[in-house]
Every structure is written in C-alpha cells, then in structure tokens.
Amino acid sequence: MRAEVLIDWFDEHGRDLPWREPECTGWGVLVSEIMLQQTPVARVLPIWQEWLKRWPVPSALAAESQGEVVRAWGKLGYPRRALRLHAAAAEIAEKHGDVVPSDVDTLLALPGIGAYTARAIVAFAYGKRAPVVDTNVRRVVARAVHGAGDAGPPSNTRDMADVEKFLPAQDAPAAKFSAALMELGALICTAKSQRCADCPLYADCAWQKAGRPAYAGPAKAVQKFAGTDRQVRGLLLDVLRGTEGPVEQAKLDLVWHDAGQRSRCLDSLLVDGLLEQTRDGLFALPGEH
C-alpha cells in the first residue's frame, strides 16, 4: 500500500469537513470523534456545529448541567456518549488547562476515551504519527493487503500493527495517511456497493488480484432498531428532552405499549445516569430537579 498514492487521492477527493480545518482545536476534534461513533457524518454535522458554537472550550461544557447536555445531544443516539463527553470536559478543564491533551497515554486516562479516539485526536488534531483504526480502516486493510472480502473480529494489537507498517515515518504525512485510509473506507471501499474502479489502490489491491472473494469469516451481528430497547430508551428520553422539569410516570407510560419492556428501559436509563427520579416519584434529566 503506497502512502503517497493514497495521500494524493485524499488531497483531491477528501470531504470538506469543519473538524478537518486547520483552525479546528483539539476540543473540536474530540467532540467530532465522540459524536461520529456509530453515527453518520450527515447527522453529526449540524449538532457538532451547534455544540462548538455553544461550548467552544471544555470548561464551557463542564459548567453545563448533565441534563442540558443530554438534551442537546438530540437524536444522535447512544446518549451515554454525551455524559462521557461531559465528564471528559470537566477533567480537561480541571487538570489540563482547558486544552485537550496531545499524547495518547494522557488521553486514554480521560473518561470515555478509548484506543481509537485517543489516537484519532493525536493524529487529526495535532498532526502526529499514530495508527488510527476504525471499521473503515480495518476493511480497507483486509481487502487491499490481505485479499479478504472484509475484516474479521477486531484485535487492537493486530489491527494497529497492520496499519503501522504503512504509516510514513514523519508526523504530517502519517496523520494525512491515517485520514486518507479512513476516508477511502467511508467513500470508496465500503461494506457494500464498493466503487473499486475509483479506488487509488485498485492496481495493487490483493482482493482484486484474488478475484474479489466473498467474506468467509464469522457472521457479523446485524443491528436492529425497531422494537428494541434502544428505540424505547430513545422514546422515553424524548419526553424529557422536550419538557422543562420533571414529568410523571403516566406521561412516560404513553410512549410504548409493552409495560415490561418500558419498565426495563426506564430502569436502565436510571442506572446509566441519563434520568433521575425525584423524591416524589417524578422523572427528570440529570440535575434538572
């Protein structure tokens, strides 16, 4: 895999996204990376812009109530990410002078920051050399390097070693290569309907040379939404996000027909800290009662 070929492609075809602009701070990149986990760019973009306008530095978000942060998260899904981001902002403000750290180990010590996010911030916010591996990157490497139809089960050690082999030695090209590899998986080397004819790695792709064999690894779980606890939790949260102050149980009971599932989801929201119950039995977003 020739890094310079992929970097040239990215310079011409990479999407113009605000968190890629030179003036975007480490905080802006951190917020984007948390929001983009399992959520498409099109849904993230307007919410990210609203957040950065409202909370341009970590201390601004940390000063906000958890309830308001959950409310502002809107329809991005997986709302526990909002609470983790709030917790990380508080620690950055308190321990790091309101500046997102620029090294992997310090980032990993922050709440809710894992191996991928830490390395993404180091590469994309600070232009440093770090192997950044997400689902898109794993798929590109599986095809272009290993000749497989898709990547198998993830392994941080193996996956990062795979990418490390192709990273340029210098910081700036390595950071650009990391972004380009991810972009190729998002736009061209997609899970389905891949656009191989437009791929800059086409001539050297091991998957092409092998005749594009179908993926033969373990079956991947298909995520459903309709009727799941995720949907019910979202409906319950919607009631609180659209209301100022606590609400009665009866109002929450209207959102879903299955009382057992509804009760289970309500309990899980309380356990996760996304809702709180008042002394008189009402329900509210955290910190809003």
Given for the second form:
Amino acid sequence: MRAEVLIDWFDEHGRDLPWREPECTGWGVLVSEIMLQQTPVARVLPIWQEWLKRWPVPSALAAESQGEVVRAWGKLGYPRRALRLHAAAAEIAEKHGDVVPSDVDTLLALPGIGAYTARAIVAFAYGKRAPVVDTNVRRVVARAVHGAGDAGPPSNTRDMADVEKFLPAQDAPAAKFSAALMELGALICTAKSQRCADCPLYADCAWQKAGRPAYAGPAKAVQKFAGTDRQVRGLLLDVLRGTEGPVEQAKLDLVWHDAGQRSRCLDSLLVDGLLEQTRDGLFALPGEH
DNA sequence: TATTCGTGGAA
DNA sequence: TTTCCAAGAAT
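Switch from the form predicted alone to the form predicted together with the DNA and print that structure.
Every chain and every other molecule in the complex is listed next, the one we just looked at coming first.
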C-alpha cells in the first residue's frame, strides 16, 4: 500500500467535514469522534454544529446538567456516550486546564475514549503519528493487504501492527494517511457496493488480484433491534427527552406492553444514570429535578 | 473474547 | 418488508 497514492487521493476526494477544518479545536475533534462512534456522519453533522456553538470548550459542557446533555444528544443513539462525554469534559476542565490532552495514554484514561478514539484525537486534532484503526481501516487492510473479502474478528494489537507497517514515519504525513485510510473505507472500499473502479489502490490491491473472493471468516453476529432492551430503553428515554420535567411511571408504561421488560429496562436506565427517580416517585433526566 | 448498548437510512 | 450497517467502548 503506497501512502503517497492514498494521500493524493484524499487531497482530491476527501470530504470537507467541519471537524477537519484547520481551525477546529481539539475539543471539536473529540466531540466529533465520540458522536461518530457507531453513528453515521450525516446524522452527526447538525448535532455537532449545535454542540460546538453552545459548548465551545470542555468547561462549558461540564457546567451543564447531565439531563440537558442527554436531551441535546437527541437521537444519535447509545446515549451513555453523552454521559461519558460530559464526564470527560469535566475531567479535562479540572485536570488538564480545559485543553484536550494530546497523548494516547492520558486520553485513554478519560471516560468513553478507547483505543480508536484516543489515537484518532492524537492524529486528527494534533497531527501526530498514531495507528488509527476503525472498522473502515480494518476492512481496507483486510482487502488491499490480505486479499480477504472483509475483516475477521478484531484484534487491536494485530490490527494496529498491520497499519503500522504502512504508516509514514513523519507526524504530518502519518496523520493524513490515517484520515485517508478511513476515508477510503467510508467512500470507496465500503462494506457493500464497493467502488473499486474509483479506488486509488486498485493496481496493487490484494483482493483484486485474488479475484475478489467473498468473506470466508466466521459469521458475524447481526444485531437485532426490534423487541430488544435497546429498543425499550430508547422508547423510555425518548419520553423524557420530549418532556420538560419529571413524568409519572404511568406515562412510561404506555411505551411498551411487556411489564417485565419495561421494568428491567427502567432499572437499567437508572443504574446507568440516564434516568433518576424523584422523591415523589417520578422519573426525570439526571440532575433536572 | 463475546455481549450489550440506539437509531434510522438504504438496498 | 426485512436486513444490513454506520469514525467503538465498557464489561
């Protein structure tokens, strides 16, 4: 894999996303990375714009109530991310002078920031060299390098070692290479309907040379949604998002027929801190009563 | 390592 | 209509 070829392609075809603008702060990049975990760019864009305008620095978000942050998270999904981002903002404000850390280990210590996000921030916010491995990168490497139809089960150590081999030595080109690799997976080397005719790596892609064989690894578990606790939790939380103050349990009872599952999900939301119960037994978003 | 955690658009 | 999947993290 030629880094230079990929970088040239990125310069010409990469999307103009606001968190890629030179004036975007480390905080802006951090917020984008958290929001983009498992959520498509198109849905993140308007919420990100709103958040950065409303809370331009970590301390601003930290000063907000948890409930308001959960409400502003809207329907991006996986709302525990909103609580973790709120907690990370507080920690950055208190311990790091309101500046997003620029080294992997410090970032990894923050809530909601794992192996991918820590390195993405280091690379994209600070232009430093770090192996950034997400689902796009894993797929591109699986195809272009290993000649497989798709990536097998993740192994962070092995996946990062794969990328490390191709990562340019200098900071700036390495950071751009990382962005380019992800972008290729997002725009060209997609999970389905690949656009191989437009791929800058076409000439020496191992998958092409092998005749583009289908994925041969272990079957990937497809996540169900309808009828799961995730759906019920989402329905329950949505009632609170759309309401000003606390609500009675009777109001929540309307969203799902199975009382046992409803109760279990309500409990789990309380445990997660996404909901709280008031002294009168009403339910509210955290910190809003 | 395998599960769990939302949501909505596209094929 | 159903199925797939979209910049993962925590446990």
